[in-house]
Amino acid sequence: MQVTISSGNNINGTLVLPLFEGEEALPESVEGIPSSLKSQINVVLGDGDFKAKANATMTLMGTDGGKAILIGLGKQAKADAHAYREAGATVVASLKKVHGNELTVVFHDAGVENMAAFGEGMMLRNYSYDDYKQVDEDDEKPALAARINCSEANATALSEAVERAAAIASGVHLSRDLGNCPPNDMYPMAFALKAEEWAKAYENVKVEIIDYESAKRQGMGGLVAVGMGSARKPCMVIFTLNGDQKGRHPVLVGKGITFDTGGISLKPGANMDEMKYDMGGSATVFGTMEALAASGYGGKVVGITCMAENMPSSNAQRPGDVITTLSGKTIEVLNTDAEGRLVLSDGLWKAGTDFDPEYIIDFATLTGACVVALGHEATGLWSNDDDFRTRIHEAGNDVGELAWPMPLLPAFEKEMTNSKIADTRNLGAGRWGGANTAAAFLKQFVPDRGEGDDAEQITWAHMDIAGTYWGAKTNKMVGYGATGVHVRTMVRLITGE
């Protein structure tokens, strides 16, 4: 989807109208809609007939001066980016074959944000999957574009929050293709080249693939147990934005698995197609990734992304194996479906010890558990720094991505290092509290910084998307399938903008 900016009065195709709560007529303000539509507009706020409740739509037909898409923003007191994000995305929603492929959005008092949040809307909405179907020619749609109308003074700063947004949504929609892509088309060598071909149109990134046999090598226990059953080895991806930049970087990590059966201790069979997305995390990487290179940011990044296809077969790791990480720490399986925190294991102690983090965040769905506590409306989240913890979640709060504060009590981690035959279990002691041990889990195989009486852990966060990478059914910005949750948080956190 194109969205230009103009600060002319013309409008083009289908008007969009956002208005708020309460208003009766058209403020004098709003130029260049035809008279006759402006009356027929004027009616249905006089008569009560378009409230303008947030998110309500009216679509009016048959006058000369054209259609109109009227959208509600709700009370003009409450109508802030979020309210204006959604009405974007409300809008692309509604559109029927009748308002045709080009639009107008007309605004009044609103500012340079509010209207890029709703083009942000409109292109975050502007999404399908749709690689595998067949269309006949006479039935392809031709691209959606839209045009802000906007003062002469706006227009400079508007076109760049707008060109700025575009950059973050082909993030958001390549974490989205990703998920949604099958699982025998989307495997981890196949991931991998995705990844390489991706880099090959930007200058200042990099790609590195560590193959099955590498892996093997350099003692990536956990990748290796977890992806070892399947045909479709398992691989590492690890991604450097402006990797000659100097200091301490943001390192993301993704948990990868591009399908979960479960293995050995196989998941029911009801829905396991939806194990397509257990590679959330790793979408979400690389996802992220994208929108940083595609917005111009300058500052170094790091992105690993654990790959696995976990299957059962003779070869499959078993539960009750012991497996040797590339911390060293041994790892008692105790249930080969809890298998994410294993492939992390190593992507963790890689972040910590090969590169030099500012911070390290990793995105997993992780848990059934967490879906329970949350359900599909927020993300889970733990760190190890209080202040970090909060600055991720205030950075969620400011796109519209609900990530939750949780615990990581002392009394987790000594239920996840109770294991009579190993230093840790990949399972909690029993079904409570199942996405704060697996958090409690992932902690142990975060490196310190600094030796002996001046170690202290590196700065770390667990963000658990198991509910809300897919089947988050009430996120506006989303119609069907992956969401691409996070990138936004992440490009936000990262660069403050």
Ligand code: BES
The other form holds:
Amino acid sequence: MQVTISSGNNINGTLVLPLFEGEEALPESVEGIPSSLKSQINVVLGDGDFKAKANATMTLMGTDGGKAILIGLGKQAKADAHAYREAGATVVASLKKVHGNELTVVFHDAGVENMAAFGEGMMLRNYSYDDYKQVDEDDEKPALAARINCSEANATALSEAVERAAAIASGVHLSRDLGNCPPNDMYPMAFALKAEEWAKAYENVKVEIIDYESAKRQGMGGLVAVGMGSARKPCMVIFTLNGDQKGRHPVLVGKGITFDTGGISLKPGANMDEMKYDMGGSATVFGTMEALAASGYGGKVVGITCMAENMPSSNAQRPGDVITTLSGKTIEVLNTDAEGRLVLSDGLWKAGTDFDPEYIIDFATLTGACVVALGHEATGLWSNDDDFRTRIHEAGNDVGELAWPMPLLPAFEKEMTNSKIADTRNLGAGRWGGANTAAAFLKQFVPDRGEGDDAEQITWAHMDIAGTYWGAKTNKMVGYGATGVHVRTMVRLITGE
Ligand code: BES
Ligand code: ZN
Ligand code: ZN
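Would you mind giving the form predicted in complex with the named molecule, to go alongside the form predicted on its own above?
And the full complex, kicking off with our chain again.
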């Protein structure tokens, strides 16, 4: 979807008119509206038929051909960028054939930040996944085009803000595309090849694929154990943005289980199709790299995705197996369905030992327990550094993607090291606190920086997106399926903008 800026008054296609609650007539400052539409708007506002409550919409058709969508922003005093972003998304969600594919948005009393947020909301919501639907050429819809009319004084700043939002939205949509792709076509090497193809579009990105043979040679016992039961072998993909920049940099790690059957600890059949989203963490990493690259970020960032398909087969790992991970630590595998933590153990170790991270953040659709705790409303957020956890929480709040602080307690870690025959185990003692025990398990694979008395664990955060990567029905930025959550949180955290 193209969003352009104009400092004129022309209205092309359908007028989109954001209004505040309590406005009883069209404000004087709004110009260029055809007269029959104008009087209709004044009637519905005057009679109180349209109250402009947040995200309320009404379509009006003028007798002289003009069309309008009124969109409520709620009370003006509360109408912040979040309200504008949601309103923009709501407009796109309510579009019908009658509105056509051209929109002109006319604001009154809105600053650049809020206007840009509205445009961002429109772009984020303008997404559907129809790669697998046959389309009749006659039915092919032309792309949606929206124009925002604004004052000449604001035009340049608004254009820049909207252009940046478009670049970031391309990362969110890429994450959704990857997540929505059916698992027969989205398997570890397919993801890796998509990454390699993507890298060709940018001079400042590099993609390295560590294939199955090489993962075995390097000793990635976690990744190998999870993926070996599938005919589609596991791999690790390493993304580097601006690799020539010196100094410490963020490293993002993603769980990329392209399908999670549970393995020999097979999952029940109901809704198992949803386990195609179990690569949501890797999609978050890939989408963030795209958002950063497309918006021209100049700093160095590394992404590591741990790709595997968790299948039951004669080559699959068994409950009871003991595996040796890249860190050298051994894990007693008590449940093959707790596989995300196994692949991440290698990803986290690689992140901290092959690179010099300012911090490491992992993204994973890790536990059903996290969905029990937080529903689809918030991501679970753990960190070994309270200030860092707060920074991520705030970056999420800034962009409207909630990440909720969760406890990283020594007792949980202890529970996960209680194996009779190995250093650690992949299953807690019972089902209580399952999201916390999973986080505590991961912490064991975050390397220290420095040695001896100076050793200090690298700053790390874990984000469990099991509930927020899909099924988030109250998320106005998305209609269905993969949400692409936290690409925008990461851009905010990393760039500070
Ligand atoms: N991919 C699942 C977690 C999941 C469940 C994500 C539901 C989204 C929705 C993960 O690999 C898993 O199966 N975890 C187990 C862990 C358990 C065996 C300790 C779980 O949550 O039940
Ligand atoms: Zn699983
Ligand atoms: Zn899983």
